[in-house]
Structure formats: C-alpha cells, structure tokens
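To begin, one chain is listed below as structure tokens, in the form predicted on its own.
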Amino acid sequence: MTLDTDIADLLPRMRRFARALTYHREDADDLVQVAVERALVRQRQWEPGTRLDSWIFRIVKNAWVDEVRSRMRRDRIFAPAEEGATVGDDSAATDQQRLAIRKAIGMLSEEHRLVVALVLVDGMPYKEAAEVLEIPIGTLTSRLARAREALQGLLSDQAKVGK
C-alpha cells in the first residue's frame, strides 16, 4: 500500500473527527480536504514506522485551530447547531438525543471538545490522543474527566429543560 491509499483509508475516521471538531458537516468536509492536501504536500515529513493516523489527526487538529483563528478574526466562529445534518437512524427520539449531544459537545471549551472528539467519538487510545494533541497523557485524562463532567451537566440541564 502507498501513503496515498493509507490516507484514503483514514478518510472515514478523519471525517468523524472533523465533524466532532467543527460541529458542521460542510465545515468538516472542508477541514478534511485541507488536512488531506496538507498531508499530501508534507508527506515527506511523515516517518515510516510511526502511526499515520496520529500524524493525520494532528494535521486535522492543527488545520482546525488555524480555521478557528481565522474565523475569530472575522467574528464568525461556529455555525448554529440546527444546521447540522443527521446521518443514519431517522427516528425523532434518536435525532433529538443526537442533537442534544452535539449541542452539549459544542458548548464545551475547545480543549475539552478536542479530547472528547478523539477519545469518546473516534475511540482513539489515550496515548495516541495525547500525541495528537501534543500534551502529556495526564493532562489528557484530566481534560477528559472534566469534559465528561461538563457533558453530564449539560445533558442533565437539557433534559430538565426538555421535560
């Protein structure tokens, strides 16, 4: 297999990660495209024998950080949650639950949303997620614990409002 096909194999995971980061389908597609372009242009920087997925996810994360900074300059940070598209199960209850979770994730801080996206959404091991985010694993576990706590609180609050 070539690096190109290995990157192509990672597209579903990249897209899922990008969706969790951007909270918007079109932005996620754009982010994946930017990340793939960067990866292909910089493929000489990837060291064979190292984890390609970690390298790619770091590119996606850095591309998103660049995009957010650019948007902050334009005073347009995030698209409304209502514009997010649903995928798969079309039951109303599932859609409402999915929207509540997306909304709660969107309300997290940037650092908490990143760890949630990598560990809880993508299922990446802690060590790999720490490498992607370029933080110690202890910092990752602390952020994840705080993010879970915040998510539980947000979802609980949403459930109370919904009743």
Given for the second form:
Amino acid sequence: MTLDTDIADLLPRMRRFARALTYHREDADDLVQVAVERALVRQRQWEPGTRLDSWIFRIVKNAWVDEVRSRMRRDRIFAPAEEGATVGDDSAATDQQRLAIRKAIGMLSEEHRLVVALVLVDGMPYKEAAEVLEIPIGTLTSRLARAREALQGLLSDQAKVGK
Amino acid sequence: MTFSDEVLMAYADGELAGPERSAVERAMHEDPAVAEAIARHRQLRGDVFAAFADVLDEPVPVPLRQAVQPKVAGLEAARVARSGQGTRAQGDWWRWGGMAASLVVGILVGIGGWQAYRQDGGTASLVAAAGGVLAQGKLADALSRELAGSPAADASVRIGVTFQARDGNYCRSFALAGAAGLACREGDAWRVAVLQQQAPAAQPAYRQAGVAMPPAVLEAIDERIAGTALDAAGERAARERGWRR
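Next, give the form predicted in complex with the partner chain, keeping in mind that what was shown is the form predicted on its own.
In what comes next, the whole complex appears, and the chain from above leads the way.
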C-alpha cells in the first residue's frame, strides 16, 4: 500500500494548492479530503512510473471544478476578511502583503487561479501544469501570462485603495 | 530583437533552455525594459510563492491524514469504542482455529486489499465493483459451496464461520494462502468486507488446524453478527436456500 504513503507525503502540497484555489482554510481541507477519497477509489487508474503529483493535482483540480459548480448553486459569497485571523504572527507588513496576494488570487477567474496555483504557488513546471489542466502547453503559457497580468492589475488596484 | 511578454515570463520561470535562453539573457543586459519585465515576473512569482509558503509547515489535520487510510482508521475507532463497553463477547464460536499466533503483515481493506492481493496469483480472485470488491473464481465458488466442517481435500480456500448479519444477509469468514477475510452475500455475489494478510509462516498449519481469524476480520464479524454463528446444520440449510434469507 505504498501509494497511500506517497499520497500522504503529498498532503502538504495538496493543501497549499487547495488553499490557493479556495481561499478558505476549511474549504481547502474539504477539497483535499474529497480529492484523497477520489484518488483512493481510483488508484488503479494511476500508472506507476508516471508522476503521482500530476495525477493527484489533476484530481484536486477536477474536484475543485465540481465544487465550484456546486458552490455557485449554493450562492456562497466570497468573504475575504475572515482569513486575516488565521495568518501567522509575522510582521504586520508581511501579513498585509500575503493577505493582499491571497485576496487578489481569490478574485481571479477560475482559469487564471488554477494556473497561478500550479505554476506560482506550487512551482510546477509548465509541462506538468499543462498535464494537470489537460491543456496544450501553449494554452497554458498564454493563460499564465494573462493571469499574471490580471494579478498585477488587482494588486496595483489594492495598493491604490490602501493609500 | 524583441521578445513577447510570454517569452520573458517563461524565462523568469526557468522554462527556457538553449539558444532562446541565451538570446533573452543578452537582451536583458542590453535593454533595461527587458530586464525590468523579467524582474517584475520574478517578483510576482516570489511574492505569490511566499504568500502560501507557510501552508507547507502547518501540521496536516488529523481528518486528512485519516482520509488517506479511511478503513484502517475506522477500524481503530471501532476497536476503541468497543473496548469502552466492558467485557467483549468472546464466544468460542470463532476460537475453533488452531493458530493463534498468526502475524499480521498488514490490513488489506477494500480496494487496497483487492489490489495487493490480486498480485498473489490465481488462487482466488476479487473484482472491484461499484462501492466494493466482489469475490470471483475459486473464492466465490468456495463461499457458495464449501461447508466449514467438511472442506474439500484440495481446497485452496477454507471457510471459517457462517452467520447472519444484522441486515439478514449471510456472511462467511474465509482463509486462503496468506490472507483471511470476511465476505457477505449481496444478491448473487459475495462482497468482501475485509481481507487481512497473514504471515506466510502461518500457512502450513492451517490445513490441519483450521483458520485463525486475524483481528480485522474478528472486528468485522463483531460489527455485523446478529446472534451466533450457524452450526453445521444451519450452514447446510442456508446453502440449500442459495444463501437467501
């Protein structure tokens, strides 16, 4: 049952990826839980020798897409203020910077948030990120470029509002 | 030479190699605008990474760690819950096995167990079905035909106890080379509720001595059994009804 152990080793990265996708800690852990359960049920679909992380992240991504759909049905609203209480005890400036970035990522479109979460948050190479998203690498590159642009725009807007 | 923003971004992300990479590096030294664009991409990358870096250092919540091994954790919980209920009904209905000291190698439950066991060879086969694992081949045959008291001489599967579960369906424990488990009747099939590996050293004994049921199997029986195990006559009668209630 080494696959279980390997999945367990991936949990921190899955949580970070999920955190970038969902913004809320509880939602993120729910998402990881759903993904782990799916992965275990489908473990025969994983081909040994291929990257387990790409496979698992693809399951997280798909679970997230499903979850977003159901969440839209529930008409839940995005409430960024709440995360403030859970950020560590670093200096206020670092906190603000982190919060601003997390908040901006939360405001991106789903498409953009996914590429940002994979490439910038997780640090996945383009090739693997494209595999996770099941898109050609050229699509990934242009999507990532637009996502970065959007993110820069949001961050500079926030900076203006903050002043 | 001008580069698209995408190329500069790819350079900042460490995705360029060979001549393309060298060309961007040259341009970076010659054109401040190129250097600035790359710096901006790197800055954003670093900032976004830093904004989530601490998540990796957080302890993984217990429910998530348990989710990786849901069945085993559930079994532990059941055991703990039961130990709080005072004396456990250790009726001698399962103590007929002669080999108490079977070493538990690992608990194989559900899909995981099925997958691990399948590699063991053709003695018995299990097949994954919606929501569980069904017995096939020799295992299914033995579950349907064999009686605990009079096993076929060449039986590769030994039947342990037979009982009616709380939902009325028949369940039977079984042992085969290197593993023991519990299967319950579901329609015309036997669904394997639990399968636990046993040390190979225990194998030579079981032919003579019967089957020692490993803890996970006992737990599974405890969870399901209504009343007591069937005696030989009851077992025979149940078989003649085709394992219908």
